[in-house]
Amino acid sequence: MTRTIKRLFSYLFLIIASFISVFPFYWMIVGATNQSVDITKGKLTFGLAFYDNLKNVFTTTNIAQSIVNSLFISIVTTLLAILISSAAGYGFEIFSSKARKKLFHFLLLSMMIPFAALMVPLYRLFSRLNLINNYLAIIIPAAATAFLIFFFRQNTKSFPKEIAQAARVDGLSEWKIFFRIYMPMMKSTYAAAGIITFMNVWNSYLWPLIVLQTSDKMTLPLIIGNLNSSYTPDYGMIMIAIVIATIPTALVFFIMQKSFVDGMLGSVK
């Protein structure tokens, strides 16, 4: 009897947690089909304003260009980040030296510094390099992060070192071992790191808001922010813009879902 009651409470908790998790997505999709006045009234059923909201958001904002900008920045940054961070993580785990542990601890310490403390020095640096209002000002700071290096190093612990040693004996260079053996075997880790980086860069708002100063350079989160900051915001347009912004990250996650789970578990394929 007690066991049955515990199971019922478990099911009840899971149902409530599922509802809380799914409701924002449902509200977002329903809101995209309703007019602004219906959304403010709290209407939770589908409406007939989907096409009008879609037309308005593409005709009154520069959202098409912002989607291209966001895709370009996110894809380039993700590719650079997983390449540089994986090479660093591989080096930290495979090669031994007296300074390795101290350098890695120093790297981990940098994760404690909040980004707000780095914004002014970063802005001054990129201003002196004449890279304000340039995509490089967003790509370069995110091209290698302490978290990703730590993530790759921890996953590299499961990489069989004997294979690398055997490859060296056969005369394979270290770069060839990295590209031909390490990268294919760690593809789940790369998938997980790629998803995390892509989602972070795609959703990034504060730093792009500071360094991107013209409308043709703006990313999708900045366009959505501008819609919300108007005197009379059109919530139907905002909702459909959020739906558009959610689609790429959802697609990336669902396509690479299995590899993401394997990568987070640190498994080697």
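It should be emphasised that the depicted structure is a prediction, and the values quoted were computed from it without experimental measurement. Rigid core: the largest C-alpha set superposing within 1.5 Å between the two forms. Numbering follows the first chain given and starts at 1. What changes on going to the form predicted together with the partner chain:
- For Q257, a C-alpha deviation below 2 angstroms is recorded between the two forms after rigid-core alignment.
- Relative to the superposed rigid core, L12 undergoes a CA displacement of at least 2 Å between the two forms.
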Contents of the next structure:
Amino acid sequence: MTRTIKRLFSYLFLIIASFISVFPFYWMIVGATNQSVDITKGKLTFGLAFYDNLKNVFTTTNIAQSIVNSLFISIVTTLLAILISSAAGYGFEIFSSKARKKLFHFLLLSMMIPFAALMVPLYRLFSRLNLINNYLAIIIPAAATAFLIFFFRQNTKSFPKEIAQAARVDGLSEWKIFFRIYMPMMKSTYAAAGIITFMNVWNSYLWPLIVLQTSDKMTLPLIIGNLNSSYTPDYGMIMIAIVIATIPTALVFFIMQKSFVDGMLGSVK
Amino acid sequence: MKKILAILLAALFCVSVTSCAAKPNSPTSNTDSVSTEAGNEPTGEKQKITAWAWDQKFNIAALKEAEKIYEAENPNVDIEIVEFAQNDTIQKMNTSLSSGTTSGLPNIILIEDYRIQTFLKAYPNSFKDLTGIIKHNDYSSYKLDFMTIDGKTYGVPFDTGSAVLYYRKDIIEQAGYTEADMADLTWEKYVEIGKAVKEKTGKYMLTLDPNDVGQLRIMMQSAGTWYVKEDGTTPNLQNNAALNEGMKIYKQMVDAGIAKSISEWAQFVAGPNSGEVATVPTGCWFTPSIMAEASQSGQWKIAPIPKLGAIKESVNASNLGGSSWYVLNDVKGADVAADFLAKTFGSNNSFYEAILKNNGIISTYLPAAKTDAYNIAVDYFGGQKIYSDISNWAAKIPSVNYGLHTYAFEDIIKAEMQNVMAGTKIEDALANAQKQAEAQIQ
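Form predicted together with the partner chain structure, per the form predicted on its own context:
Everything in the complex follows now, all chains and molecules, and the chain you saw is the first one.
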């Protein structure tokens, strides 16, 4: 009897928790099908305005271009970031040197500097390089992060070093060991790092806002920010833009879900 | 492995191609080099100027209308309009100007009236002095104080945030009051009507958001005072009678249960749209949000904003929000940008007629108020000539220097308002607020 009650409570808790987690998604999707005035009134059922909202968002904003821009920036940054950070993480763990520990601690310290403090000097730097309103200004600062290097280094601890040594004995170069042995074995770690980086870059707002200056270069979050800044916001349009913004991250996550879990646990294939 | 390398190489190739392609069109590619020759316009070649603003249906719609007019007469000028959210323009301006470069900044920028002094004082010489270029006497006087420093006026006043009282005629009548009762109200009478509305109809009189004390701004400006003294920096909280009185009425409205508590903008809009509230005292830019609910057409009216009965300087006119245009000095094209503003926002009645008809934008350009467009009877408001009414009330708005600390001091007041709601005496709360404000500016 007590067990049944306990189970009942845990199911009840799980149902409530699931409802709380799923409700924002439900609200977003329902909102995308309703008119702005219905959304403000809190209508919770599907409406008939989906097509109108979709048409409005594509005709009144530069959203199509911004999706391409966001995808381009996110994909290139993710590829560069996981390549550079994994090489650094691998290097920190595999090769020993006297300065290694100090250098790594120095790297970790850099994680504690808030981005807001770096923004002005970074802007000045990219302005001098004539890279304002250029995607490189977004890609370069994100192409290697202390967190990713740390993440790769921690996961590399589970990489069997004997394999690298054996390969070295067999005459394989360091680059080949990295590309042919380390990379395939650490697939799950790459997947997890890829998802984290893609989501971060896809959602990033502040820095792209600062460096991008023209409509044709804007990313999707900036377009959504603009929609929200109207005196009379069209919530139907905002909701549909958010649905569009959610799709790529959701897709990336669902496709790589299994590897992501493995990667976060630090498993080696 | 080869595949991964191939993808990476392709990606890098794309980056380099994009970056190369971006340079000729990039506004940054020429600004640094021309900063010393700003204002010297090249002759014969196509001149491009850039403007930043927010809201497609409002400010950007006005810019596009102005662009049509100006480009028709000046085919050698291209105006590029870029939309950035209001807070984002502030963030971008601050980063750019504090990094000591105008790289990437636009020629024309829209800035909210409450914020402009901060920029004018923090970055002197960054904005073009428009005295003599724009006839500033043609604008409502309350729009000029905050944009004028040492006799130099830097902006082109744009929209009015003239505060009005939107009210549901049918609900007010059910509560036993008439249209005549709503004219020239005091806040004290407003609370009394609110109690009757709640009692007889079960509806709330208004919504109040504890994180938005815009009501206090309306009340203060109606009496010609602000969070700061006339110098724009000295805190004016402890002995500010209008603020004290405003906080008292705010508390009365909450205690009487006539105010529905809300937490954000969507709920604010939902109040009138869902029929839950009888009135909305706010800036006149709220008209499209009221009109969004087609089923309530004919039931809404507008009246002048209530005044503070206990403060003799208080009038039935005030302001909430509003913004103005500014030209950046050190960005190439400053003179063309000033000319564009002078020939459109600075003098063109038909332009103002068009933006009123198409977008419901009420300007602070006084000659425009005499045009026919302002006499349109609006069916949604039972045939009331709302634009001419708002324009007439706007002319009576007391002038206030918003100074440097509107939002910073307002954060202090918000917290103190919560203490007042919890039982702290208003005098004590304001004394505490004054100390915090003084400490903050030291």
